[in-house]
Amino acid sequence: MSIFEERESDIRAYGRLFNTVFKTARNAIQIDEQGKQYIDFFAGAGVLNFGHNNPRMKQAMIEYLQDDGVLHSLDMQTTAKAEFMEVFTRVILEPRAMPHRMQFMGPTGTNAVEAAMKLARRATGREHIIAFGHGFHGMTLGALAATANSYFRNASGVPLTHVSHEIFGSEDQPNAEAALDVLAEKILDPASGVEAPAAFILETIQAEGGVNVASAAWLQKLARVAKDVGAVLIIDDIQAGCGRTGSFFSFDELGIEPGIITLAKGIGGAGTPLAMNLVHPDLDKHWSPGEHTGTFRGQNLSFVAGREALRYFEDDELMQSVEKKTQYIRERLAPLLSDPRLSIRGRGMMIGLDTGDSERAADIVKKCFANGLIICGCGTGGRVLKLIPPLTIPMADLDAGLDTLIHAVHSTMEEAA
């Protein structure tokens, strides 16, 4: 019996999936005590966009260490904020025209939801707030009433309150729009009961409630709906934000204004934790100092290897390589369609393959890991494969980890037939 059998809770998760003990690990590959390599299809659920060990971010935090540079501040500040703070005002918001401000948190998503959740409430006077269907928000209580999977919902222990949830307006959903439109007069009707929300919070691709995008014309029709009954549009961009759909955020160029994003994963870079959430001025006066603290708020490694991750997108070089990754895994899945069982969906380097079934999808799974894969299940009972390797993850690696999974794909559904 291992270490992690005998001492660590039952809850663990992925540990069981992926049955090994990891060593080293660099860009896309992980490299178990055996020597066994894993081409890595899953990034640490979409933490690891620029890799593992990504040297630019690996030597930075070196040197920020070997300096004695400040490693935990709460929110005092720090060089290393700074330049990070600089960088993406730079970078990222200038070329946007966004006012927003950033606010950090305990460097978790389901936090950066809950203080989004907290301060809509605060700005707008109201307690319901609207979520959809299919979407996934965090694991703590406030982010996990707005989480719509049961599986995650009933270990709370205590009613989930004050979220409702509407249908997603996936490009699969012809009839989203026409429940936004009723919903809208609903809010706007003072005689219906129907009581107008603080917010609407949803992702644009729903990671993992199984790689549904939502549609840019329903995304417009929210946001307008969202401006008309003076709700805070909150976009959740944790897991499709930070370049993995082949621009930094997933609602570029789809003429929308969020309120308030929430960002994680990927923006600390290198695997450190990071969250922050980006927040309107008209909304951020609404806080107090202090009103929504959390100790790890000040995690500087972060904001070094943040730094540099920002600096992929001072050119056009990465995300023209996600564009063309992205057009190469799909030009490799494409004969996989010819099975009527299987479907393809997503957007830039979130690629989602729906078997159609939790035991099919279960069953490439553990294929794909005996194989060197490692590669995860998503939405319902799991049978969505989800595609999201390190956007720098090398043409070779990308080629010899489609072939694993094809073969996969193609074994079990003949044992299927």
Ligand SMILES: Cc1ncc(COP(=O)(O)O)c(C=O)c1O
Given for the second form:
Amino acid sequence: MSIFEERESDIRAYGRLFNTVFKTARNAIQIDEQGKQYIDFFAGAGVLNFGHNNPRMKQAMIEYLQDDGVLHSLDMQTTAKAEFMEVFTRVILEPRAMPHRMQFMGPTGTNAVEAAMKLARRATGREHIIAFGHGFHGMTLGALAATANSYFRNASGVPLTHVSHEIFGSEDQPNAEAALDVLAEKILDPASGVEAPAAFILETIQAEGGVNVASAAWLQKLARVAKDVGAVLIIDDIQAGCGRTGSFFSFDELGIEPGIITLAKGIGGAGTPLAMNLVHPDLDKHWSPGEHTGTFRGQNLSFVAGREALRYFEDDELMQSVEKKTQYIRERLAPLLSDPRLSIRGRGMMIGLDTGDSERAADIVKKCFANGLIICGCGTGGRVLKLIPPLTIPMADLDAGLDTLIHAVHSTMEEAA
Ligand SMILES: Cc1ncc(COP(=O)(O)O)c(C=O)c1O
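What does the same protein look like in the form predicted together with the named molecule, given that the last one was the form predicted on its own?
Full complex below, order starting with the chain above.
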């Protein structure tokens, strides 16, 4: 019996699914203790956009450690933090004329979401927040209230309150825009009995929820409704941001201006933990110093690696390669659509292959793993296979991973016929 079976909590999940012991990793390859190589189409659930052990980030972190750079600093001012903030301002915020300020909190996505929800409530003096069906925002109580999946919600042990869920406006939900009109009417009618919300919180592409892509028209309408009813628009870009869609933010070019943007996962660069909210100054002024704290605010090694990650956005090279790889993945998967049980959706290098059935998806995941590919299911019952390889994946690995996936899909779909 392994130490994991013997001593790790029953809560362990990915360790059961991918039951081997990984030892080393480089870009899109993980190698286990037996020396077996796996191509990584999961990238730490969207953390490793720039690959495992990215050489530039590794070098920068080694130098930082060798120079005795400050590792832990609460939210004190450090050289590493200043450099990260300066590069973020120059490369990401200024070109978009975004006046947003950077708020650091505990280093996980759920910490970012908690802070965003808290600030929206403070700034508006309202309690209620509107989230969306199939949305995923984290596991702490506030964020869990916004998370839709009952599997996670049922584990909370207490009522999850002050959040309700509306229809998410993906392309397969033609009624979502009309539903928004009705909602706006109710909120604006003082006799409707419907409370005005402090915020709307959503992902532009629901990642854990099944790779559901919001339509631009619905998003723009939602942004207008938020403005009309005086609610904060919170875009949770924790999984879809940091270049995943072929642009730094998932909402670039979509014509919306969120009041708060939550970032985590990829923002720390090398899998080094970091979370950061971008907060419009009109909202930020509602915080008092130290009112929302966290011991691990601002991880300096993450600032060092994160600063190197931002350099990928100084020119177009990586984002152009994301566009090429996206097209390539779609071309390779397209023939699968001759099977009417399968469908494909997504944006950029977040692509969902909907198998229509959880057992079929689980079988494909198992076969892929046996053949050296790490890929994971998402959406209702895990029936959607989510392709989120590192953006830096070499074409040869992408190709080989797609071969393995396509082979497994054919095999499972034939068996299920
Ligand atoms: C969109 C989104 N928000 C929030 C979270 C929560 O992040 P964390 O697991 O780091 O708390 C996740 C995690 O998958 C996510 O995908």
